[in-house]
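This document starts with one chain, in the form predicted alone, laid out as structure tokens.
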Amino acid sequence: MEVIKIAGTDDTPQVTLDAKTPFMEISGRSLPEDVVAFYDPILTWLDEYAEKPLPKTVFNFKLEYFNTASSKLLLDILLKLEDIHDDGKEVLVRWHFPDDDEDMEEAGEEYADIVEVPFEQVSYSID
């Protein structure tokens, strides 16, 4: 499988997906002009990864902001992780949010309520 490494911009998040390591990450801001075009390769990669996942997968979401259109695609990612978990593999979602950002904290809580995957809320301070 090819590694997906997308550099972040003002409108799109940084993405790191590598089937050789259990740690995957989406970070930054997600408000791409064409959200489906941006996330489609990520979802396709996860479908392929789900066929032969590592015994443990840790997916880090470190988003500063995402728009409504992105929220649906983020849920699609979480649902794919849920499928991997349902197949008996260990999956952990880490939702990182600034300790003063209640909206991002609540978004993580809402996603955690929707999917049946171990979910860890990780707050951090911005200096």
The other form holds:
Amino acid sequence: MEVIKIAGTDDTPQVTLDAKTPFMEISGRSLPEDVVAFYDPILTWLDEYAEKPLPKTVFNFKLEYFNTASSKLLLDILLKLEDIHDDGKEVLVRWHFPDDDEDMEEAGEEYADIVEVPFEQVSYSID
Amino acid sequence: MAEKFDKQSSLDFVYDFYVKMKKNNINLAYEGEITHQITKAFTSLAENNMTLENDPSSVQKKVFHVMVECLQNISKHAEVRINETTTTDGRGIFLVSKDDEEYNITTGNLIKSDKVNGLRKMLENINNLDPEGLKQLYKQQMREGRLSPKGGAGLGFIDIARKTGEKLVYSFLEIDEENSFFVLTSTVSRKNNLISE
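Switch over from the form predicted alone to the form predicted together with the partner chain, please.
Expanding to the full complex; the earlier chain stays at the top.
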């Protein structure tokens, strides 16, 4: 499988997806001009990955900001991870949030409520 | 538009406009097409200003959120006169005002009159919900809602109400049978309401 490595910009997140390492990440800011066009390749990649996933997948979300249109697509990513988990593979979602950002922390809690997948909240400090 | 351009009255208008902006603490006013580039330019301008003003980061984030959602509402939903082949981004008016207490972000745009009732009901519903109700509605809409062809998730107003903790203030002005003008003002308090600080 090809590796997806997208550099972050001021309106699109950095994305790392590599089927050879159990470490996947989406970080930074997400308010793309065209959310569907941005997230489509990521969702397609996950579909393909779901056919032959690693025994353990760790997916890191480390977002500073995302708009409401992106929030829907982030849920789509989480639902794909839920599918992999349902198939009996180990999946861990790690939701990173700045320790002073209650809204980002709450966003993580809400996703954890919606999807049934092991979910870990991780706070970090920015100075 | 139809009136002949009169230079003298234009000068008077500019000064009048300036005075009104100052009086209402308006520090950004724009009318036109709301593109992605405009959204990025206004939000980054606001971020720079808020950093200079030493607004707490929680306030800065809320203003950023509200500005993005308001601007995207216009670019995705405002009525635009389109010819057969081209679509354009929506257009409208966008104002940001600021005093010692709060930021106010106001948008105004044309909508079709037949959409007024649906929109009014949606906004009334949001204003009648408490934070827990808004949270449930957001989750429900995220799960069940579908992205519109223009990429709208139907979450913007709910998000604004949640992030600001304030009621949405809005009005509809009927222009003619077909068209109405929709105005929405969102308020972000400049007081840091984080308990930890």
